[in-house]
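As a starting point, one isolated chain is supplied in structure tokens, in the form predicted alone.
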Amino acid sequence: MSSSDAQNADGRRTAINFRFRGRDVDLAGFAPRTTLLDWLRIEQGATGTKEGCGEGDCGACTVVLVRRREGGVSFDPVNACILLLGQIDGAELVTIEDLAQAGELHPVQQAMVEHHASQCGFCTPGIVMSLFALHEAGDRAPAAVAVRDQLAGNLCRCTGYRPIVEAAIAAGAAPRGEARWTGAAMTPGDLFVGDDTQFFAAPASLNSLASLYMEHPEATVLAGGTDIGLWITKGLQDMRKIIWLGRVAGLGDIAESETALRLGAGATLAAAMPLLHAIHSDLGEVMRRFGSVQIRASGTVGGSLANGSPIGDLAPCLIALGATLELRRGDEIRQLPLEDFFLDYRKQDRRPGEFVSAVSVPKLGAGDEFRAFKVTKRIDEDISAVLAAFCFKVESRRIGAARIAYGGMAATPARARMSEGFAVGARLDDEKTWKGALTSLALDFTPLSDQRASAAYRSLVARNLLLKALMEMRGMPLDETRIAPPRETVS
């Protein structure tokens, strides 16, 4: 069935298109919860895309996704197991089968062979697709670092890595063919699958999108599905009516003044990255370490900030900054300080069929001190026990404005408000001025214990990163035998 044919009596198209293998496929009559991976293994029998954790984060089931975007063609690697099937419309989806031609592989699968890079064979698909998907990107000589990092999210339990990224930077060097793929052609208006009992809606425009959600408000609005996903493969959550916001014109867009960044709520964490990090290393390096490569290339920061988790790392970052939110109902737009938006544990001041559409971060000014601290059990691709941010005025070498948030500490993302009052008019160069904002942490936070830390730990860590903030601001060396607090604060 061609895209024209599939539309229904409102002019929405009621299949989605893709490019898969060298042709255009229409597809209708799915469920809304189908994830790309069930897709691949069931109806199309390419098994090739293993399925592995099915939560994101091993990057076995890694795939491909080839879009056409302005300036050029991107290769998004995202990850099959969490993505649901209605994703891909628009896209081009290449997969392990799709690279070798003519029996000849393809550079990186040369190279991976050629340095002994596979053992068990498991992981090797996904890792294979992340590494086709840096090469793709026109890198011909990738350093070992980027290499890494494109592989934070591919987890193997058999090579230790060392032949694997040697054969990543070799297959930068080899020689590239003629582009292959070229991405799919985007197909205009509103998508809908399904009917009003049970759905997966793709809205064009804002006003389709503020229309459908305000007559379908328990409706689950879908942005890149990091989160989401696990509801259906871990939750078992039959979710039937469904609203992705992929598609909808100008609610990725992204607006930079001198004083402030504008992002919208469908701007992915990729797209997002290199601007937050403009405004400070720390916040660059927070969002490095944002889950993984393909975490990045589908999460969005609307989605990050709606999910209200208390353990999101964007969230106290951006309360620290002074980031105000937007949100719309129908017409209507209402705009609130990021930290006003959270309100208990999974719980957001968001009234029904209100989305969040979009957040603005001031950039810093003159004066003002920023840092951030990620605190988890592994360096990469690991959910946070403390995030902290702090955002200092500072003038004369004393504080004349802070905030303080932090994540994991509580049951939403928080300001530490009592701490902050100390912290006002403490003096860099008098440590004996930071007691106050030290202590009070106690008074603003009590953490609970969970596998990832216990509260003791999570209370011992958010002071020290107060404290490594202040001396680093200060301007002088760390001095690792005063991070732990007297004894007798530790219960």
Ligand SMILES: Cc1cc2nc3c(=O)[nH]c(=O)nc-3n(C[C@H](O)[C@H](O)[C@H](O)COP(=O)(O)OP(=O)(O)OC[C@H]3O[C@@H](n4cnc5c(N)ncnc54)[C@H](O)[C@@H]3O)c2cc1C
Second form
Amino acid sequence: MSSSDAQNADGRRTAINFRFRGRDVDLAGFAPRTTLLDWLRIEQGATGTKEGCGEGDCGACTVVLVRRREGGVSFDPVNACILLLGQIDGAELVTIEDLAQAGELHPVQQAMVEHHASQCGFCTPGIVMSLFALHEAGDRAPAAVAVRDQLAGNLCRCTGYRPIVEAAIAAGAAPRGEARWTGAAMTPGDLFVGDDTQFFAAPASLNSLASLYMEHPEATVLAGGTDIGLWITKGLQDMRKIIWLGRVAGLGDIAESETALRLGAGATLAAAMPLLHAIHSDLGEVMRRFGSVQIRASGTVGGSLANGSPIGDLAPCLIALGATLELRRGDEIRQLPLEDFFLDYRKQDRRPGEFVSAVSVPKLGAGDEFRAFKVTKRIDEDISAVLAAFCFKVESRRIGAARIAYGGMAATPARARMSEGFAVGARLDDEKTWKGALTSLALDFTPLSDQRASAAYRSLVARNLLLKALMEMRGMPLDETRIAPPRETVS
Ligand SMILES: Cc1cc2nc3c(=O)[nH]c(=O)nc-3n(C[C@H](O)[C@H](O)[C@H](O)COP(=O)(O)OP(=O)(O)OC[C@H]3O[C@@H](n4cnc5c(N)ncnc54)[C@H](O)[C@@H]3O)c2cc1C
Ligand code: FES
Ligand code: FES
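The form predicted alone done, now the form predicted in complex with the named molecule:
Now the complete complex, all chains and molecules, led by this one.
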């Protein structure tokens, strides 16, 4: 069937289009909740792509989506276990079976052999696919640190990473397969696979999205799927109506002025990362440690705010910067301070049929001091126990205004209003004036104990991160004796 045949009476396309094994494929008649991994392994018998965790952590299921972009193609490694099949619309799907050609291994595979970079082999297809993406898109001499970043989402339990990193560096000099990977043609117009009782829909414009969601407010809005994928694989949810945002023109746009950044809700975390880094290197580091390359290639700015996670990394950082959220419902657009969006645990100020369309993030101005710290059990691909973000306006070494936000300390990402109040007026050169801000954090938050951290640990870390920020801003060694002891509270 050709794509032009696969249309319904409304002119909406009724099959997804993608490129696979050198052919253009049209596919209809799949259950909306089908994951890419199940389609590959169960329906295509393509068992080279492995299933380890089924939740985006281990990388054994990594495949690469090649997409046409302005000026070339992009190579995005993604976790097939939590990506829904419909999300490959408009891409070329490359799996481990595609790399070797006419009996010759891909340079990354050859280097893995030569460097003895595989033992049991279970992780190897996923690792090769991540390194394939780096090789085809990257520079000719990847640094070890870039390779390690690329592999943050690929776990190997038996080989050890040194030979794998060496293989990746060695493969860097080999030629790219430029002519082989072309991406797929993006078919214009709305996509609607299914019927009114169950569907996978992908509107092509903001207006189509707004009216489809008003028509089906009970549908699940799917962005990158890095949360939603787990509702299916771990929560076993039978999701029947899905509206995917990945094809909405303009929703992923990023605009920059001298004073602010406007991130479209559909912008991937990978696309937003360099611009956030440009605001402050701490924000860049938080983003570098956000999940993995795979998670950032799929996950979106809008998804990471709309999910209302109390332990999400982006929300506290953007709250500290004073971000404004934009929401749309039908033709109505409204804006609100980001912190006001979070009402209670997983309860956001979002009405039926309303979606997040963008977030505006002020850049730092004269005298603004920003710091952000992520505390986790391991450095890479781990969810925060505590995320602290601070933005102070400093004039003549005195704090004139303060925005302090935390993740992991309450049921929502939240500002520390008491502490902010005490911080205003504190002098960087007089530690005694920091005490109110530090101790009043105990009044701002009553954190929970869970598998990530105890309440006592969270309280202590939250206080110490504020102390760290103040010390960094002051730029001189701390006289510990002049600071309140850790668990002291304001009387
Ligand atoms: C292995 C792994 C590692 C992770 N690491 C981190 C980490 O380090 N830090 C962190 O903060 N998070 C992390 N996460 C969580 C997750 O990746 C993020 O929250 C992610 O950004 C969600 O974005 P998404 O586009 O994938 O959202 P989706 O999964 O598509 O959607 C999430 C929720 O938001 C809703 N939604 C999405 N977009 C919109 C919109 N525009 N309007 C209205 N509703 C919308 C959906 O309906 C759903 O309820 C991790 C997840 C995994 C699986
Ligand atoms: S199977 Fe572990 S990340 Fe997909
Ligand atoms: S080779 Fe065995 S897990 Fe990596």
